[in-house]
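A lone chain, given as structure tokens: the form predicted on its own.
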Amino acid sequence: MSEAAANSSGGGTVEYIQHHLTNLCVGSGCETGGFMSWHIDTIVISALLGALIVFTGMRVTRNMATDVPGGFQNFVESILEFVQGSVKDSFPGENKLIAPLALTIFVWVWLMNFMDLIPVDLLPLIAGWFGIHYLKAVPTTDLNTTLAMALTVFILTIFYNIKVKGLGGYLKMFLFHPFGKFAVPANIVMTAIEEVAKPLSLGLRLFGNMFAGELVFMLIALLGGAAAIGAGLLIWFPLQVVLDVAWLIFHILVITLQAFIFMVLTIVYLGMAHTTDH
């Protein structure tokens, strides 16, 4: 239970939630949410987590044992085998980029999601000691992050569609799928909607689940904050602890599942780009 949550009861609940949902932003578009705005907390935390992946990979590779691997090496190798199995099951053909891309997506998204398990007031409190008044610690609760990753996957699917099918073959997919050559206008509309829906659903699914999870943690924190100034502390505080632990355990499954879904859909979409069915 945090001091911020305790102070938020009695009219400050909305302010408390809005404060935690506000990014550390610089640029001319921060007030209006315009294009020329930079969410510094999202960029820095995402970059640090990405650097952690690179550092860990280099460390494991440098200290790799071939005879009796240690526990952490076994853990890393189990993740590699899991991702390789997912690629083999979902991706037709062969492409040396897919497995490293899938591994990067799974681990990076999981780490960004994992930030949601840190107590909701802890990092903003520490940031406040250094004069930083806003800090949104979970990059995947920022729509810019999830849509940027989804857009990257979308660009890759277009690239491989053209590379595998050729520009003419890719355009034929818009002209003759799904209703055949006698319904070209409808085909163009339907295929365009289908293609645009892929990155949108990919990004919005991850954002929606993580944003909802973040709100639940805030509401649980507010429950403890209300109890701190009331006579029901002995009742509400244990209830908050039970709810927090229960949601924490459940949310571990959620963050892992969301990382897995993002990875699998990426593999599937790129696999579809490598087929010539249309």
Contents of the next structure:
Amino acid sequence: MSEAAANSSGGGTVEYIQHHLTNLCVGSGCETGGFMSWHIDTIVISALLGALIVFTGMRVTRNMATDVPGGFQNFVESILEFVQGSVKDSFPGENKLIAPLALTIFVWVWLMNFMDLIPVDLLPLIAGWFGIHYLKAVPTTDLNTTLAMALTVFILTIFYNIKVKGLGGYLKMFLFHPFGKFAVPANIVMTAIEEVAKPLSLGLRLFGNMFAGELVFMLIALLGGAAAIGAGLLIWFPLQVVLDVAWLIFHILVITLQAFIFMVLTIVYLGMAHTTDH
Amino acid sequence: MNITITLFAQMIAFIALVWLVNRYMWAPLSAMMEARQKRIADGLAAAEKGQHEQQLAEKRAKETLVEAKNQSSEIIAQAQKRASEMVEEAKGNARVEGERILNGAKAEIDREVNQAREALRAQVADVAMAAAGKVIKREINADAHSDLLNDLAKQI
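Structure of the form predicted together with the partner chain (previous: the form predicted on its own):
Time for the whole complex; same chain goes first.
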């Protein structure tokens, strides 16, 4: 970690951080920040983690034991039961989609967040050996990933709002909520803001937390590098290690909490869509 | 940090993943767990039923035991009664038999006595005659005093 930091510290810490925050990009919009740019690292890593989940599911269900579950099956079952409990607690209706959706969000987000705990320079370094010079290893530090999930949840919310309340009922919510029928224009603005704020806050919260966490890891990684070679290294390097471990331990809590919050809010938003009496 | 086409790629990936997770993880596992729940519930119900049945059986066994005890004591009482009856009967029989034997013996004795008396009676006349003949050889004629002698013999 400190080695890479030391190497790039010649070019300045700003460059180091910017380098780390640049996605591996393919497409016409990459240089200009345009729309047509594929963030290959985000897509590939998140897809790999998704595949890991599906593979795990297949492996567990292929030889699962009904009577006496083994160690790994127990682990998967406990996650399942945890998600099931959360759904039962905060979802009022009956919908077969909610539980798999919540499970996917929780596990996938957690795994993507977990990439944050891998030393910040390790994966870019390995990628560098294969000629890939930009790699942002944590998919959830890419706004596209978090907003993609938030938007999907938002679309589902609108879909179930209309399905449960009817189109008229959904529009009525915009017209007469929260101030009653005498303040219709204000109601429309307020409800629209409220509805739009849901997916935005959902996506931005996760993104912000992960981005900030990643940034702190980078700053810690810079400590040893900033001192360069000299007597200062004796002080800075141990400090870097201690801080890194402390932030790592704290971050385990953060990634789990963020995955949990994303899941619970998804359940709550969809639950609100399912209650007719708003 | 820009919103790009990656957003839509990630949306598609997310939707696909939800479907895959449901297909390969959630559905089979939750079905299995539900089946297990049902099995456990069934097992508990069966255990409770078994316990209940056991209690019933215990109760029944107790009742049977009490009944058997009553019956056995009844049988014992009957047997004792019968035994004493038999003893009484045997005693009665013995008494009757004893009396019969005693009577037989008495009758035998009487008969013997009579026989002896008859025999004696038959002989007494001759002996008396012989004795008297010897004493009063000449004075008494057997023929002339036979009536007297016979009377004497009868009186014995």
